[in-house]
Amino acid sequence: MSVTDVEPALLEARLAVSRAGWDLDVDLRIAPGGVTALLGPNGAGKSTTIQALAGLLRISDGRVVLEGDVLDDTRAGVHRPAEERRVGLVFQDYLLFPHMSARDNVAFGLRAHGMPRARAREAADRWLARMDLAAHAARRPKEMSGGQAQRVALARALATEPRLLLLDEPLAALDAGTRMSVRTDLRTHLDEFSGATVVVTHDPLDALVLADHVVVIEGGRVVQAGTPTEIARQPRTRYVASLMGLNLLRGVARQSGVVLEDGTTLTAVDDYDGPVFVVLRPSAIGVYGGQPHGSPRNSWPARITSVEQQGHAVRLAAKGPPDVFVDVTPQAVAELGLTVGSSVWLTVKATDLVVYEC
Amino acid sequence: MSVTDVEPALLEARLAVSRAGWDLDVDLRIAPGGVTALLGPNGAGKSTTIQALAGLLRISDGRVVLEGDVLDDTRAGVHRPAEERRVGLVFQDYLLFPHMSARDNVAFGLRAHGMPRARAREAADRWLARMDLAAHAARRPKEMSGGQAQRVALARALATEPRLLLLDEPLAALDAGTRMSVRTDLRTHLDEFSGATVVVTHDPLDALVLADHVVVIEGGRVVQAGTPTEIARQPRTRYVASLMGLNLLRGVARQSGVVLEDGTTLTAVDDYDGPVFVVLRPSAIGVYGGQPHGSPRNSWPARITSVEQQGHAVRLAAKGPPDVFVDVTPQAVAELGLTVGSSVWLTVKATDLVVYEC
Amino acid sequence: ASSTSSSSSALQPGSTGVLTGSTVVFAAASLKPTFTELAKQFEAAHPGVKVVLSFGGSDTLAAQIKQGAPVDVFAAANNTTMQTVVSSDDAKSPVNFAKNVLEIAVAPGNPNGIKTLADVAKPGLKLALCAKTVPCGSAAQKAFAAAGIDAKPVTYEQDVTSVLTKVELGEADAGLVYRTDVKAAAGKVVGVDFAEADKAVNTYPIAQVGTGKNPNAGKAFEAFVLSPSGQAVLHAAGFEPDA
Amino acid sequence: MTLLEQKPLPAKTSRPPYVLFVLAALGIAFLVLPLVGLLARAPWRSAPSLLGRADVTTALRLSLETATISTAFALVLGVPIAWCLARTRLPARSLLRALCALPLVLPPVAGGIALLLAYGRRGVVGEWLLRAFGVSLPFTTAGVVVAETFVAMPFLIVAVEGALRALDVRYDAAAASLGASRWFTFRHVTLPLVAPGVAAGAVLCWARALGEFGATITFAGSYPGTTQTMPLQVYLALQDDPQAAIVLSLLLLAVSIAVLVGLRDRWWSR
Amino acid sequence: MTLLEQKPLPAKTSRPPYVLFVLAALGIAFLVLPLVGLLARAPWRSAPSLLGRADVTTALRLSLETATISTAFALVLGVPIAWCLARTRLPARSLLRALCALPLVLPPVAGGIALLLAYGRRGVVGEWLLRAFGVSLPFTTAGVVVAETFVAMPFLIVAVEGALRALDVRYDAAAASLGASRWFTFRHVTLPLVAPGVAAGAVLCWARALGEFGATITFAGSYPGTTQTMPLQVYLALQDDPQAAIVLSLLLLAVSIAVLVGLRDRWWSR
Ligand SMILES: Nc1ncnc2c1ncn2[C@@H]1O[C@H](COP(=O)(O)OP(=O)(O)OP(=O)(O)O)[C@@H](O)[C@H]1O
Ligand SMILES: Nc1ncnc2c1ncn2[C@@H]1O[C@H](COP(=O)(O)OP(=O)(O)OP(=O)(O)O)[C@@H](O)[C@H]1O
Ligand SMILES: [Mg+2]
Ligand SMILES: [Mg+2]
């Protein structure tokens, strides 16, 4: 865990939830004012984690402590209801109250805390203005577009000044322009009130930009946690690697090189012994029509299984072993006549392999 | 429009919808087998367009012709109901039938067309398997994660073999891995049945990768349409430019250079006369602590208004005039001590300006 | 009383010989105990016949007859109702077969010491009466008029059973009901006779109805009601013969 | 490829769901014909004089007042019951639910007797009411309200519970995450969202209370001005003047049509 | 910054909504006490012999059968009516809706008379039925079903319309985009989604039909075995043996509790 122990944690949680054929068991530690991104494939348990933290789902085992308050402790039988937690939540499907205008949706939390209607509405209007929604304050959720609804949901959660703010894919429906300003606003706001935020996102860019701590969940377990840079540089699962656009291979480092799980051997410059991860940048892999005779120490035959245009590059999926993604220029595709089914040779320089311990 | 007139259009539509304080008026022309991306800021009218095409919203004026069938024609009083159009739709919030399992959701359309239950279920199971959801076939929507639900919605729409498939942000809730495979599947599938797809997406990458034609809508109007490359190279609105990560400025080309709307002048190498757009890549802009004396022909003082880490680069927002975004390395930030409020000089080479007619 | 002779030909039991099938008898709800017994005896005497009894408010039954309900015999709780059926040509020549006399029903032990009709008009006493539009109500009005008493009831009930229920459950301290009702209540209320009761006698007419499918059996049943054994059953329940 | 294995799906030509329209038309005819029958047979000549009679207007006013007050009581007590049944894990919940529906099944006269046993002078609660406050419900207008509430409240409970069950509970979760107490959430989220269901229940309840006869006459008796509501007057009129009864019924119907048409479109349309 | 202008919001300490619990408890007590009263007064000694009587079991069977058949009819006719009221733009919709609710308001005896005027031997439809098919409804078991359906169907209609209005219409849109006709959508999407509302309506309807008295006795008469349902028997028992009437009422209640508890948890829990 990257949050050092000297820093007092705002939130310390161990959550276990069990469901038919599936269970969740995660540890989280979040520093005050920090933004933690929760990354993971669909069905990994991100929304479940967030709902358990908000108190909307009773954990079957574990303990949640926020700012010293024990919110959940299954041993001691403690379960503080959601409304006492001051934990804000933006739902994946917004859940705006359909019978209220945008303004009243945002004012709801303030009024629930006893603020008079007029003042709550004024505050709501300010929030809506910040979200660029001043013109839509009187609209019902049904009369708003998806992105507008999501911004209202965000404003609604922020308005109550939660100690911990949980956002389930808050930026998914926002357009590029709004996304950036909402994101910046979010940071500004969080910096101010010293709370903390947990953001579920599928966009690795969002995670890297927004978060100062990333927790990766797969199959209900934390598989990796650390700063964005750590995660980006040294992914520990295939999912994380693919998220970062990298190839991740696993093997055992020997003197001769790294013996991969599929039996092939790659030569690397790093000096390790024992189980390791090997990361290959797709753009560092060369493609040749026949067996190459150049400097790269590693080369192997492969078959192209998919060709996809990505921005200005073309991404190939190649079946080895080892199987890798390769980024090439459109010119290379044209010159080599690459299509699905083409047989090629792949090469990579030993210096381009990143190797680190499992 | 980039769809040439020799190619017969699958869909030709002019749609007008008017609402209190807002109206939509767009022309669309979609080639068979093509994928059109509908891009636009929140509230631009993308969902409205798509719903009108699906027949779920009655247009107030216009005409929709699909494969020669007149689906809507307000002059002639024609309005074919949604169920007769064979136009598939994936809703922004999925709208899975909550009382049915994933399998029955997918089988629904087939059964509605008269396929016997058992065969429809088998077909549904194949679709779910392709979406990597075989294990969730018996689950109710409530018991699925957001991403799983979205994939079921996608399978449900695809299963009915629509002539035209409309997808409202179909990839937003999908994780990176699934996204790629669903995207590839989608293309494969569409290539097969010669239908066409309209995808609403906020992710410019999705649009560039998936689509062979992009239509940009702002404020209920088509502001630009063309191939992804055209859109990426020559954005015609600030929104499109920011989507592509570019700076877009507007001005009038004179002999002396381009006189921008804010009054400043930039020197360019292209020879134009009259109103033009100027595109500046954020990474092509240099940042200096004081007034520079080098080769770049254009330089101006500016103040930094935001600093944001983006992957391995840092994006600065700079207030000029002209106002631009600048990408620099973290080293540069450290060396120049760049923070919000810093005064700097910006430079750009005349050869790095892309100028084209308005 | 004057027209009993018209049906005297059917009076001899057994003379009709081959009575079969079922016959439908509509009777006022207050006749339920007696007519159930009468039907049992009649069926015993005529093994081939089944008497189908349908009880209800006299007016409800009359409305049904006017709508063509298949009925052989109608026994009503008052002449007015019977008259509506006769005037619509659904029934012929009604005969009075019994009369009923009002009593004051009070709780067992008569806690309020009610002796005369005047006692029920005492202030503070909760008196329940039938509504003026139903027979027991109009009878009560006649009795009060005869006694020159201005009664102040707390309620005008829709039928005599409701009055009885109120007294039984102690909601009302007294109520004007028929002697037969007091008898049927079997000790849960007691009856107090009063002098003016003679002025408010209610007669029960019976008649053949044209809509029925078994007029012969119907005729025989009517005759049985009017026969001495029939009258004995009625008398045992508290009815008096319509002399 | 999955799709190549199957024949292309046929294009649908959809028609409006005639079955539904036909059945609905049949149903409406079934309900409306008897009312037409009443209208056809009504003695229109004598109607005006009848409607001007003081006892008729008194009974009508009494009916409207008691039905409205009963509906108010039923709302205050019944909506919380429905909420508890739909949203809490009470023990023996389904038994409780069935108990609440029982007044529906009880023949109204039996219901009146049951009320007397509980709230009459000698009833468990009634005796205590009398001793403690000198209040006796039978033969009073309050008694009419009690009888009508007893008979009509279950309609409200069942309708509101149905509406609550159809509502997404996650709205409650959203409100809780914003710090709203359950009571605040109930007032500001749950109740407004089930408003159509509550309105439906209130209409049912009001209508049932307005037509209530058996329990009212048994529990509260029938005295002009205090407890004699329209249905009692209709019943009594049937005894001696069936034509008048028809007119009175039609009057009751006309008034309630006016109220229902007036209220419901305002309440229901959102 | 917006937030610095306002004091930090106070932390909430939320309690369960006692108001709701207290009101619900009061309401349940109000409804249940009369039943307790009935139970306390019932002559338990004589009950077994009464319940074994052939006429009692016959009446009970008849009641259950007719109530169930009536509910089935009400479902077949009433659900389409509710759908039309909630989902189409019929002209004069709110008038139609009020008309459908009228049998609720009509005092049951007046309802019976209205039924006679329409479906009786001399009624508009009844005369035609008789001439064309030789069918006469009054005084038959079919007549009981007609009377019960007439009185009880409005409950179903109102409950189902409420449920339909609370349902997101966009599910219909989703079904249409998948090529489903409105009829297919109705059967496979709309109906299952409003199932709780339909169940609530059916329960109300069944219970109301089971307790129906006034319209039945007026329209169908009271013949043992054919038209004498339990409520009629309770009414008649009141004439000579009030204790028996209480036992019969309780029997009716017990049977319906059994049915409601048995059915509803299966229907409702999803
Ligand atoms: N039912 C409605 N009534 C009134 N206005 C509406 C309604 N639905 C949408 N609008 C408005 O119409 C405009 C277009 O909405 P639409 O949903 O088409 O936007 P969109 O392009 O899909 O946006 P997003 O990307 O946020 O989903 C918006 O300004 C929205 O507020
Ligand atoms: N109510 C439920 N009952 C049973 N299983 C459920 C329920 N809700 C979710 N699940 C399952 O639990 C797992 C975790 O779901 P969760 O919603 O936490 O995933 P997620 O990480 O948020 O995914 P996504 O990115 O797709 O939203 C999934 O496999 C899902 O199918
Ligand atoms: Mg999720
Ligand atoms: Mg949209």
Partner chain sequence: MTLLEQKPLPAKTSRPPYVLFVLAALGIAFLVLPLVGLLARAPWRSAPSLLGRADVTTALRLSLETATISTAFALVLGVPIAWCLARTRLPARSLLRALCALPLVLPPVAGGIALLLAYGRRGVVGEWLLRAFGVSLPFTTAGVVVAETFVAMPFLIVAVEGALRALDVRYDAAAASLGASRWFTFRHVTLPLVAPGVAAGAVLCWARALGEFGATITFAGSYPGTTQTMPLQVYLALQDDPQAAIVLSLLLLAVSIAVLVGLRDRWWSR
Given for the second form:
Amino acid sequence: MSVTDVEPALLEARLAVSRAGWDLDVDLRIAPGGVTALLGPNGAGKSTTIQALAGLLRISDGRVVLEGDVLDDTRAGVHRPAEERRVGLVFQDYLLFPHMSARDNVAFGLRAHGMPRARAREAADRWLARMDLAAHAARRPKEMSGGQAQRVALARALATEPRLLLLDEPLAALDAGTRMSVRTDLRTHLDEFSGATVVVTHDPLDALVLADHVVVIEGGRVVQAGTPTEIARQPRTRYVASLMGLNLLRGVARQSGVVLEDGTTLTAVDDYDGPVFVVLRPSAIGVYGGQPHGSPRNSWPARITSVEQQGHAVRLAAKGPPDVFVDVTPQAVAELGLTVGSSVWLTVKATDLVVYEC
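Right, the form predicted together with the partner chain is done, so what does the form predicted on its own look like?
A lone chain is what you will see next.
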């Protein structure tokens, strides 16, 4: 879980990294047993954050404290190298030693910390059993599936009893079917881990399932942070809204109407005054071949700019203003003859607009 300023934190970190033409500035506080997901597009700074926490990258400014142990403090000139940190790291491509068995891969970190070979291999066997991999202990990475290799990498990271576990896109290399089962297994293991965990991902489902706190990074800055429910219900950037499958508009609320940035006005039931966000579910937007008449209080003409199948629904991109994504059934596409370039009318009920302050 994340923590407030008055709750104890196992990890407290302020990370600033400066590179040519790009800067990272991120604050993290995680309680014992807490799992924080770093969510963001490629190039946002997620992996840079992981590398800095692991000690693989020096920060330009800031401080990192893990369970009272100062790992970085730029003002005091402190930088503990990676091998001196109680940190476990799992990479996207696992980085298992190809010439070693699963048992010896897990035992490697323990031996690096000075444990005798026999004891290290015994401990490795216990961890492999916890991961349901006891029958695969003698196999090398090329003889295992992606899901099995991922669990070996996780066992190797946890075997050294870290206080901070860093998972960099841990499920990205798995196929869709394997990903679902491994995600469930990973959630179980994280529930049993008493340290702090940071999961880097660009997949919103990974963040929502694995984490109790989500930090969204764009352009090296934190643009939103909160519980998975808060992030899903009230996105604050278009990137976050698109991940959640929502339309996000901005405007100024005046009584029961919202004047959008494009100049159009939508009627809402929420009573706000001032800058607001407006969320529209694509499935809540109706599509008509001509101007509709009836109960919906918001309607506007639009032109279809793309038509894509998404599972059992069809996602339409419609240029207004306002510009929105709309989800319809394949039957509706056929009945209305919807193609790129089609002129339509869109409607949404006032009760289907979610409005909240910027």
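Residue numbers count along the first chain shown, from 1. Everything numeric here is computed off the predicted structure, so don't read it as measured data. Here, rigid core means the biggest group of C-alpha atoms that superpose within 1.5 Å across both forms.
- Superposed on the core, the two forms barely differ at Arg250: its CA moves less than 2 Å between these two forms.
- Annotation for Pro141: C-alpha shift of 2 angstroms or more between these two forms, rigid core superposed.
- Hinge motion between these two forms is captured by two rigid parts, the smaller swinging by 15° against the larger on C-alpha superposition.
- Per-residue C-alpha deviation between these two forms, core superposed: Pro98, 4.7 Å.
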